[in-house]
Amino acid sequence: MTGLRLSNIGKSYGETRVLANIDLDIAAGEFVAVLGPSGCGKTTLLRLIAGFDKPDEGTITLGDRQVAGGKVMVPPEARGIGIVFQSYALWPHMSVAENVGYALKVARLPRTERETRVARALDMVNLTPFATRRPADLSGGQRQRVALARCLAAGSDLVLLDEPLANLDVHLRAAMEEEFHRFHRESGATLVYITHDQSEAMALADRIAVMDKGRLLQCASPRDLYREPADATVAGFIGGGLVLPVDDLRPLGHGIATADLLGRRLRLRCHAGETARSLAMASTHPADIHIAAPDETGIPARVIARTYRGGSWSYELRPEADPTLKLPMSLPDTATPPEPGALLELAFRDLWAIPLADASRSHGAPPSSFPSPHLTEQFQCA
């Protein structure tokens, strides 16, 4: 199998800086999703890995072989990389089997070997009965599986997937997620999956590389991104997260701290190297907000609106301590759901203190292209 290393990658088109200082190591056999909004640079990154474009700075290494950087520029056809495009890129006049075996034919492999590889690849993606059909006679999901079979037949150790589910409806997407899991498990290939859909990335990838404005913000497992975002941008993006201002952050050791939030002293999780500071940020998620139990420290908040979601209610609340702040909450359907105007005592199941260096960097950074995190006016102007 082939690993991938990107070292200090930079790319500009004219005066527009598209990528800057990208460092990313992907282990052989790993499934990594590159996640970010449109225009963040993720497709440019894919083009550089594939060899369609050359980086202005930095190097790209596949396994132990440098393929780009400095005076080195290995062409796409010599990199041994498989690519699954959003549009599938199938020849309409060829059958499924002919599409899968086309690259092998161009490489002048013996016919017997070509047929064996094609048959094995079609069997792996459950398309053997469709071998003689044309792409026009297939569903979107089946066409996507033809593109995967083409990579399998070619024996690609590294496969790039460029938003492969974007053209499929929601039901086909769910089915194809399992198909990608199976493809990864059975092929053992290294997968780099480009997407703007975080639900896909969270469901599929071993790690997720979050990009914004041409920079890599954080690369971590889906769970670590959700629970321990490195900065406010990641925190406000993953899982519909909330970013809240806290005062007088005091580490207690063992990854625990206390801080003042909306007039109450609360406990937070924190980085092992966290330091005391007067102003900080904490992240949480709507699923972590609930009505306080009698033994919990509650924060008074008033119900502004509610929406029935079928089996549950979504609420919008405004804390009494800061009416400029909106807090979302989801509760199961009950016989007496809180009405708009009701005053509730809220508690947090989980709070994470965003690390100092990243909090400072994010506070002084230009506006992100992600959805804005929920910040009070006080903190935005601090």
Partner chain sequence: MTLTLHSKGAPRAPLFRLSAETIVLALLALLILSVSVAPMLRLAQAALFDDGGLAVERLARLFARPQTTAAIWNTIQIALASTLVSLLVGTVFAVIVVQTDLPGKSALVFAFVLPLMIPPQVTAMAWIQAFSPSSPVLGALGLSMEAGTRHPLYSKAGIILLLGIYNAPLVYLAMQASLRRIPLDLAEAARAAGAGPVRVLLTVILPLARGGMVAAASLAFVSAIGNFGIQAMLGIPARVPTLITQIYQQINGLGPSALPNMAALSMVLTALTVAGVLLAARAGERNDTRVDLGSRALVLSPGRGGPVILALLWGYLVLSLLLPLSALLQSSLVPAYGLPLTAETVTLKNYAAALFRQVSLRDAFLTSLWLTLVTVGFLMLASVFLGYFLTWRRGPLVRLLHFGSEAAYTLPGITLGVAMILLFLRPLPGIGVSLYGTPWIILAAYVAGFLALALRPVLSGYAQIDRTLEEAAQVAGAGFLRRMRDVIWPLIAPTAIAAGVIVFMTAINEIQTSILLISSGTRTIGPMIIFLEEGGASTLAAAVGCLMIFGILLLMLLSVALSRFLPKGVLPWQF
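Would you generate the structure of this protein in the form predicted together with the partner chain, following the form predicted alone above?
What comes next is one chain alone, with no partners or other molecules.
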């Protein structure tokens, strides 16, 4: 079993800083998705872990062996990892079985053992009948499964996947997601899965590491990420979240606080250690906005636009207290949906007080070689 630890990783290409201060601890057997917008450095991170590139700062540890950092640089061929490439990277001049068994051949395993392991790997991805085919004669999904079988047969206990579904059509994606689940279950390997598709990450991963502009913003379970984003960027990114300014945040203990939002005093969830502040940010999701019950004091907002979405209406609302804000809301399909111009009373089902961002993280301070214990703790969420 191999866990993976990245400590204070930094990487620049010429003048551009592509990665900075990445701290990430992945337990053996864990399935971690790395999520972030295009160009945020996901592939770069994967190439550093694989050993195709050398980090400028920081160390990488696989299991208990340091593989990169300082003077150490273990080449990819000696790291014992598996990769599933977006382009599959199947060798066109070898049959499916030869592709799957190549690592075993390089490792000089006896022929009989090689054959059993290849057969088992092919069986696990249901490709036994295709063993003698060339990759060119397979469909996209089948090729992806060959790539998985290649990792299975090699017995790599750390497998990196770089947007493995990006080349497949929507129907195939669902089927392959199931395949990855099974792969994870049966191989017991540690998986680092790169994607820019949130729903894919949510569906598959034990934890999601959210990246933006070369930084790791938060690493948490899908539910924590959705309900308790660590900063405004994550809050806005995950699940189409909304970030709203609040005044006079006062923690009441037990993870509950109150604050002023759009002229009303409301209850929020918050960190246990949250401090009282005059200005703060709250996050919520469109699904958590609804029309206030008759006995509730709601927030008055006017309907600007509405769109029929088939079975529901999506609304755009402007709160009377702050006309610069726009709030989305979804209502079930009824015969008399509110018209544009109507004044509604809104309520929030759930609000989360975004914790105060760590100064060294969000303000681009120079990388320190000794990450504060607090920081490491924050991103070691196991």
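Numbering follows the first chain given and starts at 1. Heads up, when I say rigid core I mean the largest set of C-alphas that superpose within 1.5 Å between the two forms. Since we're looking at a predicted model, the values are computed, not measured.
- Once the rigid core is used as the reference frame, the Cα position of residue 120 differs between the two forms by less than 2 Å.
- After superposition on the rigid core, displacement of the C-alpha of residue 78 between the two forms stays below 2 Å.
- Superposition on the rigid core between the two forms places the CA atom of residue 278 less than 2 Å from its counterpart.
- Taking the core as the fixed frame between the two forms, we note the C-alpha of residue 137 moving 2.8 angstrom.
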